[in-house]
Structures are given as structure tokens and as C-alpha cells.
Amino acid sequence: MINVIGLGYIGLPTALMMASHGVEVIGTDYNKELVATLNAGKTTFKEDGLDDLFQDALKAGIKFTTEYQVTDVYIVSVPTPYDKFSKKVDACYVVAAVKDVMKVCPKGATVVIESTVSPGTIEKFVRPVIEENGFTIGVDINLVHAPERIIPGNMVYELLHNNRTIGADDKAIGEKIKELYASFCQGEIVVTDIKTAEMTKVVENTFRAVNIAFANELAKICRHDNMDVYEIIKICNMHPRVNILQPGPGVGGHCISVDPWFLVGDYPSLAKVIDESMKTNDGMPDFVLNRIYEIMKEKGMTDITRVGLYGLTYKENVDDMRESPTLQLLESQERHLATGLKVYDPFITKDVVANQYHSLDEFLDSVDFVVVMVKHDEIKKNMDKLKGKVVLDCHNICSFDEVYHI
């Protein structure tokens, strides 16, 4: 039996995938409301294919509880935020979960950390917790790191097809955990040491963050001299060894906007390019806010309440708002002692910010200026409804001529 600890955006799909592929699974989360919802037969967030996977897992006998279980394998999949001042990983949730596991786990059990952490985190924070509880790692308890590699919006497919990395002290233990993940994972699974596994996951997201920052910096340069950044990127990408990404209003989610800071925090004198890249990405919501004010001035608009932000999530076609550029922009506006921007997102059904709408038509009727912050399919299909309005298109998706860009 496997006890999956943490039933959020990563832990729940992982537990469901294992259960639906013949593994006996019990999912544990401290959130009583979340567990009650799952036990009532409902998923806790929207994700393509998740409901079907959930039904398959229920048929296979998956259970959900707030209690930690006595079992052979524990998969810890809890959040790992970063300290915004030190930029270092905050391992408190991982440490708390491992402490609770130590209270119930039998000798010989294997603890798998799926949460993304910076290199050395398991050595510094997790090993001491295990040893303080009287266990000898490698004798009484086995320790493994198997960082998740999925993204909201495509979780089910990526769980099945993405390659995986297993980090372990003992290769034989690593191979056993590899077999567990191979019960559903069709990608290549590499077994290595723990610190290498920690580093590879952080580096993957850092690579993407740095490349996004390059595109965002290009957008700023081109805006300064009134050049078309999208045309320039299109032409440059015709070169066989060039693949520039698209700029945007910022970077959100719990991976690309967070993980690279782990390296900045741990290696402040070395991670200079990473540091500047993250600052560039973090500065994009402010850049968009400034563009809004510039365009309002150009168009002679004075009423900020007639400006609307389309999209609250951090990316298209998901309901995940973690580190959302729109939320960052609203926070920035408040810091400047201003409010009034209207907001709408088809995936966010509860009120989470002021001036939030729950109907596209009502939202558009209430504004003269629309800022496309997220490229949901809905807005692509309703592009005609934007005609006649001032539009700041942060993703270059609008098909008509009279549109502003970042």
C-alpha cells in the first residue's frame, strides 16, 4: 500500500494515477474539507481528464483520510514555497509531513519526497528529522526523491508520458521505486543520487524562466523604440538554431515563478543571470500596469473603472491562480494607492477579488478598455466581442488590426 501525503495539484493526480493502475493507495491531507469533498465523490479542482481518472481510482478502491497510515511507502507531495526575503526554499511543509510520517511508519519503509526542493534540502532538513526519531537511514528507513514533472492543464497526459527522475542513496531502492512509478509512467525513468535529482528539477524550471525573461526583455526593448517584438521573434525563429519564446504579462504558477529563486537563495554570488531573469519576469505585471496608464492617456481616458482585466489564472484553461500575474498587477495597483480595475475569468466561479464579474458579456458591457491577461479558449472564440473597444493584448492573440501590445 502507498500513502500519498498532500492531495493538492500534484499529490491528488499522482494518487489517482497509481490507484487506477493497480496500486493500493490511501491519500492523506490535513484539510478536512478537501478530504470530505473527495470522499463525497467530487474532485477539488478542474483539470482535463481528472474526473475520469478519479472515477477509475474510486473503482479501484482508493481511499482518502486525514490520518497517516502504517505502510511500506510514503509519497510526500506538499507545497514548497520560498522565503521572499532570503529567496531560499521554505521546507516547513515537507518537514512537518515527514515528522508525522515518522510517528507511524514501520522499520523498512521508504519515504519518497515528490515536492520540488533546492539541492541539499533533503540533506539539510529531511535527514535530521528522520534521524531525530531514532531511525537509521538506509537501515531502518529508505529515503528517495522523485520530483514531480507535470503542469496544470495537461496533468493526466504528462503523468503518463513525461520522463521521471528517481534520486536515492541506494540504487537498489531507487530501482524499486522506479518499478512503482513504471506502473503508470510510459516515459523514461532515470535513477540517480538525491542531490542530482533535486538539482535537475530546479534547473529545468530555471531554464524555462530564463528564456521567458529573454522574451520579456525583448518586448521592453522593442516597446522603447516602437518595434514589433512579435515580428522580430517570428523572423529570428526562422533560424534553425533559434527558438525564442513569446513575451507575456508575467509568470505565475508554483514552478517557474518559484523554483529558480531556490538557486538564487542558495547561490547568491553565482546565480546572477537567474536573479536578473526572475526580476525581469516579476516586473512584467508592473510593466503591463504602466502600459494601461500610457494607453489611457493616449486615448484620453480618465476612468479606471472602465478598464477590465480578462483572466485571473496564471495560465490558460485552468483554475489555478497561484502567483497569477493578474493578482500581482492588482497588488501593484493597490501599492500605488489606486483601485477600480474590473476583473473576469471563466474558470474562477467564486469571488476572490474586488470588482469581479462572472459573465463575459456583463464584464464587456461594463468596460471600454480590455486587457487580455490570459489566453483562455473562451476569449479566442469571442474575439469579435472585443471590436470597438480599446484592447491591450498581452499574448498577441487578437486577429484584428486596432490593438495594443505590451
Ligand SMILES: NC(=O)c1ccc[n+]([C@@H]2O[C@H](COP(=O)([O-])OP(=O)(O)OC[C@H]3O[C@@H](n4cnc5c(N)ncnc54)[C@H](O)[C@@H]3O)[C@@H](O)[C@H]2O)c1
Contents of the next structure:
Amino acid sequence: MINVIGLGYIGLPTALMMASHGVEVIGTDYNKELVATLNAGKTTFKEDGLDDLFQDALKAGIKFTTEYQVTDVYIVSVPTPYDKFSKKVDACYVVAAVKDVMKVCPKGATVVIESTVSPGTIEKFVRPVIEENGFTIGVDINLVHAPERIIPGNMVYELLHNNRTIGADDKAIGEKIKELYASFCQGEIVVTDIKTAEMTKVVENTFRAVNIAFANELAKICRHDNMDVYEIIKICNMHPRVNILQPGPGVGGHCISVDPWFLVGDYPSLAKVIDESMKTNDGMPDFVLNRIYEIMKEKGMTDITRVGLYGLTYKENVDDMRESPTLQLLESQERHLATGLKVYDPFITKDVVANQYHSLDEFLDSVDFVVVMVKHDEIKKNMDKLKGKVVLDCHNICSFDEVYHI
Ligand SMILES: NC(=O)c1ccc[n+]([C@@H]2O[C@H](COP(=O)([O-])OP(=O)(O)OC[C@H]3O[C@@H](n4cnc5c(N)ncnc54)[C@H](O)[C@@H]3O)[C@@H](O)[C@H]2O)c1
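Right, the form predicted on its own is done, so what does the form predicted together with the named molecule look like?
And the full complex, kicking off with our chain again.
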């Protein structure tokens, strides 16, 4: 039996996937409301294919509880934020979860850390917790790192098809956990050591962050000298060895906007390109805010309450708003003691910010200037409704001529 600890964006689909592929699974989360929702037969976030997977897992007998279970494999999938000052990984959730696992786990159990951590975190923070509980690692308790790569919006497909990495002290234990993941994963699963697995996960997200920052920096250079960044990227990408990403209003979520900081925190004198890249990406919401003021000035607009931000989530077609560029932009605006921007997102049904709308038409009726922060399918299908408005298109998705870009 597998006890999955932490039933959020990663733990829940993983638990459901294993259960629906014949593995006996109990999911544990200390959030009582979340567990009650799951036990009431409802999923806790929107994701393509998740509800069907949930039904399959329920039929297969998955259980949800707030209690840690006595079992032989634990999969820990709890948050790993970064410390805003030191930039290092904040391992407190992982440590707390492993401490609680130690209270119930029998000798011979394997603890799999799925949470993303920086290289050396398991050595520095997790091993001591196990040893303090009187267990000898490799004899009484086995330790494995199995970082997750899936992307919100395509989680179910990617769980099934992505390649994976398993890090273990002992190759045989690594192979055993590989078999567990192979119950559902059709991709290649590489077994390596723990520190290499930790580093690969962080490096993958850092690669993305640096490449996004490059595109964002090009956007700033092009804006400064009145060049068309999209045309330039399109032409450059016709070169056989160039593949530049698209610029955007910033980076959010719990991976690309977080994990690269771990390397900056741990290797401050070495991770220079990464540090600058993260600052460039983090500066994009402010850059967009300045563009809004610039365009308002050009258009002779003075009323900020007639400007609306389309999209609150950190990427298209998901309901995850964590670290989203829109939230960063609103915070920045508040820091400048200004408020009044209107906001709408079809995926955010609860009121989370001031001046938030819950209908596209009402939102559009209330503004003259729309800033497309997120390229949800909804806005792509409703392009016609933007005609006649001033539009700042942060993703280059608007098909009409009269449009501003970042
Ligand atoms: N969200 C993503 O797209 C993504 C992708 C790949 C990897 N990751 C990594 O996966 C890990 C989990 O991220 P997430 O997005 O699922 O986080 P999340 O916040 O959505 O979920 C974490 C869950 O863990 C629970 N929890 C925290 N501490 C607990 C404890 N001690 N005992 C029981 N439950 C506990 C919380 O209540 C929450 O429900 C992080 O390390 C993250 O970096 C996330």
C-alpha cells in the first residue's frame, strides 16, 4: 500500500493515477476541508481529465484521510517554497511531513520525496530527521527522490507519458520504486543517485526560466528602440539552431518562478546568469504596468478604473494563480499607492482581488482598455469583443491590427 502525503496539484493526480493502475493508495493531507471535499466525491481543482481519473481511482478503492498510515511506501508531495531573503529552498514542509511519517512508519519502509528540492536538501534536512528517530538509512528506512515534471493544463497526459527520474542511494531500491511508477508511466524512467535527481529537476526549470528571460529581455530591447520583437523572433527561429521562446508579462506558478532561486541561494557567486534571468522575469509585471501608463498617456486616458486586466492565473486554461504576473502587477500597483484596475478571469470564480468581475461581457462593458495578461482559450474565441477597445496584448494573440504589445 502507498501513502501519498500532500494532495495538492501534484500529490492528488499522482495518487489517483497509481490507484487507477492497480496500486492500493491512501492519500493523506492535513487540510481537513480538502480531504472532506475529496471524500464528498469532488475534485479540488480544475484540470483536463482529472474528474475521470478521480472516478476511476474511486472505483479502484482509493481512500483520503488526514491521518498518516502504517505502510511500506510513502510519497511525500508537499510544498517547497523559497526563502525570499536567502533564496534557498524552504524545506520546512518536507521536514514536517517526514517527521510525521517517522511516527508511524515500520522498519523496511521507503520514503519517496516527490517535492522539488535543491541539490543536497535531502542530505541536509531529510536524512537527519530519519536518523534522529533511531532509524538507519539503507537498513531500516530507504530514501528515494522522485521529482515530478508535469505541467498544469496537461497533467494527466504528462503523468502518463513524461520520462521520469528516480534518485536512490541503493540501485535495487531505485529499481523497486521505478517499477511502482512504471505501473502508469509509459515514459522512460532513469535511475540515478539522489543529489543528481535533485539537481536535474531544478536545472530543467532553470533552463526554462533563463530562456524565457532571454525572450523577455529581447522584448525590452525592442521596445526601447521601436523594433518588432515578434517579427525578429520569428525570423531568428528560421535559423536551424535557434529556438527563441515568446516574451510575456512574467512568470508564475510554483516551479519556474521558484526553483531557479534555489541555485541562486545555494551558489550566489556562481549562478549569475540565473540570478539576472530571475530578476528579468520578476520585473515583467512592472514593465507591463509601465506600458499601461505609457499607452494611457498616448491615448489621453486618465481614468485607471477604465483599464482591465484579462486573466489572473499564471498560465492559460488552469485555475492556479500562485505567483501569477497579474497578482504581482496588482501588488506593484498598490506599492505605488494606486488602485482601481479591473480584473477578470473565467477560471477564478471566487472573489480574490478588488474590482474583480465574473462575466466577460460585464468586464468588457466596464473598461475601455484591456490588457491581455493570460491567453485563455476563452479570449481567443472572443477576439471580436475586443474590437473598439484599446488593447495591450502581452502574448501576441490578437489578430487585428490596432493593438499594443509589450
Ligand atoms: N504545481 C506544479 O505544477 C508542480 C510541478 C512539478 C513539481 N511540483 C512540486 O511538487 C511539490 C508539491 O507542489 P503542489 O503544487 O502539489 O503543492 P500544493 O500546495 O498544491 O499541495 C501541497 C499539499 O500538501 C499538503 N501538506 C503540506 N504539508 C503537509 C503535511 N505535513 N502533511 C500532510 N499534508 C501536507 C497541503 O495541505 C497541500 O494540499 C512542490 O515541491 C512543487 O515544487 C509542482
